[in-house]
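Quick heads-up: it's one chain on its own, the form predicted on its own, in structure tokens.
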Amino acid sequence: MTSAPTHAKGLEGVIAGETEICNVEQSALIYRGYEIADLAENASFEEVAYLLLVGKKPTPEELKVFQSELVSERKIPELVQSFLKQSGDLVNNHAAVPMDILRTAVSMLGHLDAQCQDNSADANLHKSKRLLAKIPTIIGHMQNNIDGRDFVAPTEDLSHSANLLYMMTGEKPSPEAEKVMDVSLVLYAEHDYNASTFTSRVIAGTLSDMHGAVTGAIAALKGPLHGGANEAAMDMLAEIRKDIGPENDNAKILDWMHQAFEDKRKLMGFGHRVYKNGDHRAPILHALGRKAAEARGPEFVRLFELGEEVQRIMETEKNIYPNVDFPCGMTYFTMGIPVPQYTPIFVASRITGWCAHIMEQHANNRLIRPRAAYVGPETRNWNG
């Protein structure tokens, strides 16, 4: 019997393929060539979004051109909207979650897209610009219903993280509200080989299409493990206020913790596989949200107080570091944003990252199929 091959539990440290798109170091994040730092502080969302799917960073008429496409993409087909209406009771009175709504809003899009099947680089790359401009409007609307409001027309004057604001809200934000929101986006693009884009590769792989790989990718997304942990993260932080009271007794958030961690519960927007001294994303995030913080009032300094106490106890007692969802969760509540909301908008951002990974795989394609070490029962008779 040859022995078992060697394997690492969740591909833990695997190198699954090549990417010219991320690389995630422990000092870095760069998107084709660009650190992370230096584009949250100098380049709009809309320039990283055509800098990953395109390849490049654009000139200022490419630039152009590519926001009034996106422009001209926000309006979503009407029978996709007839679902949307049904999404606040789907969401109100039965199980679904608005990722659910959002991963069902994508699929339809493929239904309706004529070049759905088309897996070639130039139909590839006008279903990126169309899913990345139609998905603040499927959120926008999904959140107008789930509130009994109408439906809010996307608007052509506004840059995409304003206009995501405004689908949601019916209401121009104000220009540090569209900042933080873009700087948000840019941080969430793109990550190598996630799971989500790892769901996506691997569906593409198989040579499917785009609509049905980024469908597989928000399914992935959506767990705690995952994009859903700045929801989770929020939630955490909710519990710790409601058990300490009003005011941050930073004895109390001690208690709380130790209990937490006699309690072995899992700790959500803490740590990360690739990054293991701190998330480099995560201060330029809490350096926005806390200043946002401090423009709303002291109810939300006190969140950001309750969330930089809670991370002093993790790094101090478990040298665990927050990742960027921490400080997302702490910043998109500061913004009013619902908190299920919160991975759908991060959906908003990384569909430009899945798609020039699916695009990227389709261009050099080889199925991805691994192999399982066995370790079943040995070799047995059925009848014996």
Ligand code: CMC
Given for the second form:
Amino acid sequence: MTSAPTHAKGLEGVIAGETEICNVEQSALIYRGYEIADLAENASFEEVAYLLLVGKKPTPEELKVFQSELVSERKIPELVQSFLKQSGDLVNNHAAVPMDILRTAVSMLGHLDAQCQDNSADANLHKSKRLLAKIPTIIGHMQNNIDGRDFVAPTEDLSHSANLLYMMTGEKPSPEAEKVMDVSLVLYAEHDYNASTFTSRVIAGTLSDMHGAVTGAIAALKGPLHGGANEAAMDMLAEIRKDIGPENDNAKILDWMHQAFEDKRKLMGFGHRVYKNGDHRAPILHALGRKAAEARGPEFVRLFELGEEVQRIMETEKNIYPNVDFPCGMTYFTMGIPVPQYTPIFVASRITGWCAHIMEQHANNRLIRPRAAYVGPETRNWNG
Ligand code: CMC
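Structure of the form predicted in complex with the ligand, please, following the form predicted on its own?
So here's everything in the complex, that chain up top.
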């Protein structure tokens, strides 16, 4: 006799597989044995990318080779470039948002990658590096087209983070802006079986290809309950600002929040399935973003002060803490990045975690196929 099926809505608390890549606990967030605050303080994004993809901390020589491999893969094929020449029209006509454009462009990269159908460990690692190198170029060219300017070609002398910012604007970022971007990418790189990574593993588990698995993961990340929350958090702060006026009147902020509670609104950038007492990544990014705001001027400090008041009310009245997307919204805004590119930038980082998981899945595969508890009608006859 088989036992009755049990289920947890949203798979809460379910251990859906094993991984050597990351551990997400309330007590610590760990990438391959290294704690997130240690990585944010001491490792560059390229080092973290290598750690996740290859499985070990790179030696200085290994890092150099890895960086030059990435630089040499930054250009994107002509066909993808011509598609990206439509992005301004698609976005401005509200036919697509940047996450949709990025999803299609990544899928197209698969058609043009000679190793697309090869799921061997070696091919997968090469494809991971190509995806990691090319995604910032897709984001940059897309933003150039949206802004009505010629594509800014990728550089050979800038880090992954600085090159990403450079390609979006044509201006080399300051060392401070590069550092903030780099740390944000480190923080976003990996998070065990989150929705998009799980999606990528489900796709890879059918022995489908890496580009397909990443395309699905991008679609999963787009949603505001997941990666889309960094854009939604900033949109929410802009809505509060519009409603309360230019000054941070705490009584008005409280009224706004009480109305939101009454309306049972989900406040974007707050809450987490695993971290019920706070997200390790949020204070790290908040501190960096606030410093950037202080350097940029009072308008940006006022934004952070608004966010801090919203956070204080959420914590004291609801016991719900910000996740990394809340400070991310304010930080990227302070850096002058257009809001619809916040989640694509999340992709530019999480591609490392996804590819590591796809490789781990392919290396020790079993089809991921859970069951559902049937709650539909009892068996009945078609002819009555
Ligand atoms: N605003 C208001 N109430 C909330 C929020 C929120 N952001 N998050 C949780 N709650 C409440 C929720 O309404 C529920 O209350 P009750 O028990 O009275 O019904 C309680 O807290 C438990 O929440 P839940 O919905 O069961 O939590 P979940 O684990 O299903 O959802 C979540 C997690 C992240 C989807 C949710 O917290 C949420 O929608 N947050 C806003 C979107 C967001 O910031 N997402 C980013 C997630 S983390 C980083 C990333 O993936 O990018």
